[in-house]
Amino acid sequence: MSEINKAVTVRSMWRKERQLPRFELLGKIMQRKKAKYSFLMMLGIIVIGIIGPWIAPHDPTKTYYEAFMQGPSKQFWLGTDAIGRDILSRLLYGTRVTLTAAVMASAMTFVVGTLIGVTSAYIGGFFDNLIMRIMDVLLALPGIVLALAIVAALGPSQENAMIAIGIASIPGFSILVRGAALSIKESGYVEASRSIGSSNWWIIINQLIPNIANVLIVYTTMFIGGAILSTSALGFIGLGAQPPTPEWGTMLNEGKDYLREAWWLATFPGIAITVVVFTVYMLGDALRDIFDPKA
């Protein structure tokens, strides 16, 4: 009977001390201007990424031989590139390519980084010191440099770029998650769970991770913005998506040699990258304000 009472006590303490927000996130977003506008803009970008191939006016890989480097016109709203392909259609197709790569890389970072950070914080001691020193060594290298090394080893492609960006972002993400998990580790419900013999993995999965969900949401949103920049950077130097795949970084690379003769080749992809990254960072900042209004 005493064990049953302890289990009941643990559950009540868990419910009482949980830090997971008790409000409807969408409602809070709509109540704040910055959060609402950034969320609606991000939603619109995602919709464009989904329906882009269906609303594109032209085939993004088709060459129009009579329209090499033609400026914006009624037929080609954003002009054409050096081999006569429609810029608008390539931008619309590229939205899906770029967002998919960034989200997949961030998902890899989220899963692996969360497990490393939470496990290291919970176990502590020598294991924690060893893992964090390894992360510090990896973090000493700029993320894009580490991603370049990984892509160079795996070979240039969109899939390898996603893997490289995901791996390169793990050290920073895991250190941030560890810091958040340390504040939960000594909570009363965690101590009570240990006292009744709950396994370490049960505590990590059911108590630590859910109670830092707000931190994980904010960090992941911010890392998606960085992943978009890294994806475009790798595409720009030829280590990401390979031609003729319409990807924003690749389009920038194709237009850099024609900045005077055909300004639209690099301008519109650059604007697309800037708007999407700015929107993601604004949304992440707004979510941080919602989850931690005292910050």
Second form
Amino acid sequence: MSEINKAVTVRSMWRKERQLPRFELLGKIMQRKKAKYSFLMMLGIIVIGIIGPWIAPHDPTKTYYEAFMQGPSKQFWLGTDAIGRDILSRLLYGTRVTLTAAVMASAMTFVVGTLIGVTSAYIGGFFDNLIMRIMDVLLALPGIVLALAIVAALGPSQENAMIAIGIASIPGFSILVRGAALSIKESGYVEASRSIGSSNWWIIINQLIPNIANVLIVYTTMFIGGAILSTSALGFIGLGAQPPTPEWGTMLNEGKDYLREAWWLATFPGIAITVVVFTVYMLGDALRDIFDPKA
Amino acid sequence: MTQFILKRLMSGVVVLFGLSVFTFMLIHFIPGDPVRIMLGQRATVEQIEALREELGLNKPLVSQYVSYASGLIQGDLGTSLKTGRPVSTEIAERFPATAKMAVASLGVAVIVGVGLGVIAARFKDTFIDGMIMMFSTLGMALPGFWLGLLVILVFSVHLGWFPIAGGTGLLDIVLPALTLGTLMATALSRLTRAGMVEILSNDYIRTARAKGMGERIILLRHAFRNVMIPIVAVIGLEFAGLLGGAVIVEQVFNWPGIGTLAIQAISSRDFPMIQGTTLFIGAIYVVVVIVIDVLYALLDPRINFSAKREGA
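Same protein, different form: I have the form predicted on its own, so give me the form predicted in complex with the partner chain.
Now the complete complex, all chains and molecules, led by this one.
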């Protein structure tokens, strides 16, 4: 009997340990169907991004001279492209290329956008007004046009596409962050904190940012999805990753001239992009539901 | 009222000024010597100096901007390095194609988006609603250029119903409009559904049902009319964006609009053209949005300007 009791206690202790605040979000994700599946799928995509090069059946840049533009077969599961490269291997390598580009671009948007949004909301007045007018100007251009203009100046390459997409998303992101920060700024505890003499930076770092962390997580997730779309769009018009880099948009660009002869060239990379972006958006949606059940 | 319009115009002028500074600075963002990059590796020293002189890059920054801006005011966007023709002429030539596509895509978007939104709201929380919402999330994740390629693959290559790409005739516009329209419809259907669901929960809808009015009349006459106002606002914004050209989708269909012009310019590093198209895309958006705002204010009797006037 005591053995059983012990087991029960141990188990309940373990349960408690599992519910440490750090894992609270994970727990909440696992409780919900949509959140769980999109989270697991995202995890799977990230794993493919990491181990892709090892599980790829062929070298993504190697030309198989005996197999130009072959349809899906046993040797080449998703077929080969116009110069005899294995599509599946290129897709697997491309996962890493696309994810890296999107995450780096979004990281840039996140850091600069949060900084601009929070300081603009916190300082207010003329500074806020000026910053918001500048953002208005940049928002008059569709994100992709802004990114294109920056790529045009910097020159077409994968890194520059990344920078351009990161910069182009800053206006939209910082305006969202500013809105969230404004509501926190008006709250009583920030005022209380100021009245006992906390410095502005202390308030920003210890009160403003932690309290909009949820919002930041959701927005960043959504922006990663957008960044993936933009990365592949730039690749598609030849202003992103340059061949022979196996980037999905670049692959579609290479495949678009052979629609008549080889449908698989223009099909599989598109499916890859859609699946990944769809997963990211679902995850973002699910996170929003978790953080803000009312909306 | 006049005050509101004036205020709106002023803010528009400020944004346009900001845009012109941005496109002006674009050429100065270029790492290295912009003239050398524009002309390529094989340009001679004389050619480089001549272009530098022509673009006025030897002068101080402020006076460069002043001459750029005074050109803009007179409608002079510079001269294309590639064709040697005025940028404004080339944009004017391309604009009709872009406008045509904007109208056609908007038509598809409104019919599909609003239609699906109303249906989803009518069948809220059923299988149909789920499918429509699934479609709209999927639509957000679809890259426009890939949808374009798929549409070409299915309707042109396999079924042979439409020409592949290149023309601007009535038949040529179907596929690009379908692609762009579907993409836009996804967001529109969500918005319509959300608005309809909210309105359908009102008491007067319950009253209408209670007195035995047909579901169709309730849906269209009572609910839909009230959702239309916010929807029309969003449609206006979408249209403003479309008039600047759908950069990527135009590229897929080889559509001779502003978007392809911009991308060609970037590929050939034709900077006056890049500046011109970027400025045009931004400016047309700003102008159309102001026009819509003003029209909206004039048409919607519920917007009250007296409060604003008192505040001023």
